[in-house]
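Only one chain is given next, in structure tokens, and it is the form predicted on its own.
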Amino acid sequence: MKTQVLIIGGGFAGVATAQKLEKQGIETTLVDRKDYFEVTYAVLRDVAAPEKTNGQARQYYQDILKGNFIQSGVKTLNKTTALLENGDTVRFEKVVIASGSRYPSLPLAKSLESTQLTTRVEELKSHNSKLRSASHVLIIGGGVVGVELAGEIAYAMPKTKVTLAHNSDTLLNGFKEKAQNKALKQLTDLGVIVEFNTRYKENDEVYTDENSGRYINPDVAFVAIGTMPNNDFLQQNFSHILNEKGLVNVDSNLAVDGQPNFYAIGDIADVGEAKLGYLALEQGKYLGKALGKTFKGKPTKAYKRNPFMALVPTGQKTGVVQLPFMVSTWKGLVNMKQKDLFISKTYKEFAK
């Protein structure tokens, strides 16, 4: 089969690109192993308090995409064709690599197995059921995901003991000190026990801190440490476009360095921005418009990188906002995300 633009990956970046291109009359084919799009901002609340989002974070691709969709993975990518895992071959004029990343140690955040929406819903229900019967939950990793997960569980299940263990002396590495301190206070106010400078390892469901020798035996444990780029399909023919972190090198127009008609966006690309969903969406919107101009022979402007900004919820009522010029816990700002975790905003962006 043929398409003008093949888009590999149906996250924020891939869907945004497809929608912008189709609006301009450019034929797209989006390929993803899942049959559904998921607003990943909302997943952690789905796990702790599913009644708050009521399943709105996930929709079938066929219900939101204007272009073609194929449920499959890419087995091998070539210069003008892609061999899919289902045996199909897709010929393209241009390809957008938007395959994203995965959490090897925390599949609940981005499922590794649930390729059907129905099974993903059951997977999240199972996590919630285990949490509701737990008296002690351990979360290893004090980054954005670990902090947010600890806050969601502590708020939704106040009788459950929640321990957040981190391997350094501050939460939210890379954030401003004020944001780190405010997040810590908000979590401890919810009753979360925060342990710093720990390295817990599991053996027969017992977790031992290699630094102190202390051990704990939680009912449920989540390991929220690190992500890996989804680049397996690039290894055979295009390992040269990857940097030492496994990310695709791109230029100022998000085109792949030294590889004509290849583009990369989102978590898989070394764009020079934080790996956040809203930034991936912005990259997709830009690239969709830019490729539309390219097909018409018009010049394009370089992508304008965004400064680091983040809004990290710590439960359903509190959170920390870091902007380039300030750190705030003001409810007016925090509630921008708390309202529905940007679910409706995301789908509105896709519909524009």
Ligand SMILES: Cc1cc2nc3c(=O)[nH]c(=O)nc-3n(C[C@H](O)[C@H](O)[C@H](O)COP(=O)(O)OP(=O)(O)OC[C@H]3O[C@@H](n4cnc5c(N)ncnc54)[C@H](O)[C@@H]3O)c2cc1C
Second form
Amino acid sequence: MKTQVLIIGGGFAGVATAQKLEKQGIETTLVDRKDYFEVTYAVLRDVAAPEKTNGQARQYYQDILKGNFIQSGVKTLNKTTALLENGDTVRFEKVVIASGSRYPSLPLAKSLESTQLTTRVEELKSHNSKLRSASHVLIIGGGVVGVELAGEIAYAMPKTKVTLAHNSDTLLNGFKEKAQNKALKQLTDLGVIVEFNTRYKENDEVYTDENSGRYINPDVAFVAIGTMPNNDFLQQNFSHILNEKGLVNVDSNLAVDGQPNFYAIGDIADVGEAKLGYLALEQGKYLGKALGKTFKGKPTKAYKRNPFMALVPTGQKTGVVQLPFMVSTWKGLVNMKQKDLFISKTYKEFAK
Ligand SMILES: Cc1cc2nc3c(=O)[nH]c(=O)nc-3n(C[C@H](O)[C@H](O)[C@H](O)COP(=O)(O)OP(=O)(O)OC[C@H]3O[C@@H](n4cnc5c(N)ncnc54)[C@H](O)[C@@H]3O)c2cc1C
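Instead of the form predicted on its own shown above, give the structure for the form predicted in complex with the named molecule, please.
Okay, now the whole complex, with that chain kicking things off.
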């Protein structure tokens, strides 16, 4: 089949691009292995307290996308065509690489298996029921996901012992010190046991800290340590557009360096911004608008990078907000996210 713009991946970046382009009358085809979009921000609460999000985080692509959708994976990308895992070939004028990242150590964060919305819901339910019968939960990794997961479980299941083990001496590496300390205080107030400078290794469901020799035997363990870019389909013909981290190199217009008609955004691209969903969505909106102009032969402006901002909930009531010039735990700000974890905001942004 033929399309004006092929979009590889239906995360925040890909869906935002598709919607913006369709609004300008440009024909898009989005390819994703899944049949649903998921607001990742809500996944950890879905695991700890599913009754609070009521399954609102996921929607079928067919219900939100204005353009064409193919449920399949891109196997190999060529200069003007993509070979799909279902055997089809899509010919394109331009391609947007928005294949994001995966969380190999923590598949519940971004599912590797559940390509259907219904199976994803079952997957999350099964994590929730395991958690409900656990008396001790170990979370390894004190980054944003580990901190948030510890807070969600400790808040929703106050009788469960939650240990958060981190390999350095501060949580939330890369955040301001004040934010790191506030998150630590909020978690310990919820009863989370935070262990620093640990290196737990599992053997037969027993976790031993290689630094201290101490071992623990949790009922459930989550390893929240790092993402990997989804770049397999680029390896055959375009490994030269990837940097040493496996991210696609892009210029100031989010065009792929040295590869005409190729663009990359979101977690897969080296844009020079944090790897966050709201930034992937911003990049998608920008690119959709810019490509619309390009098709009309009009000039485009460079993408304006955003400063780092984050709002990390620690359970259902508290959280830490880091803005460019301040760190805050003020309820007025925290509740902006606590209300529905930005689920409705995300879908509203897509509809704009
Ligand atoms: C648990 C969790 C909580 C988070 N919380 C926040 C938060 O509160 N705020 C925030 O801003 N960010 C948050 N993030 C980060 C955010 O989810 C990511 O930055 C965001 O998902 C990146 O969006 P993306 O569109 O670039 O890629 P992704 O969301 O990774 O989407 C990529 C899509 O591409 C598809 N794909 C991959 N390979 C192929 C292929 N070969 N062919 C076809 N399709 C393919 C995948 O199926 C996927 O649907 C969180 C992440 C996690 C895991």
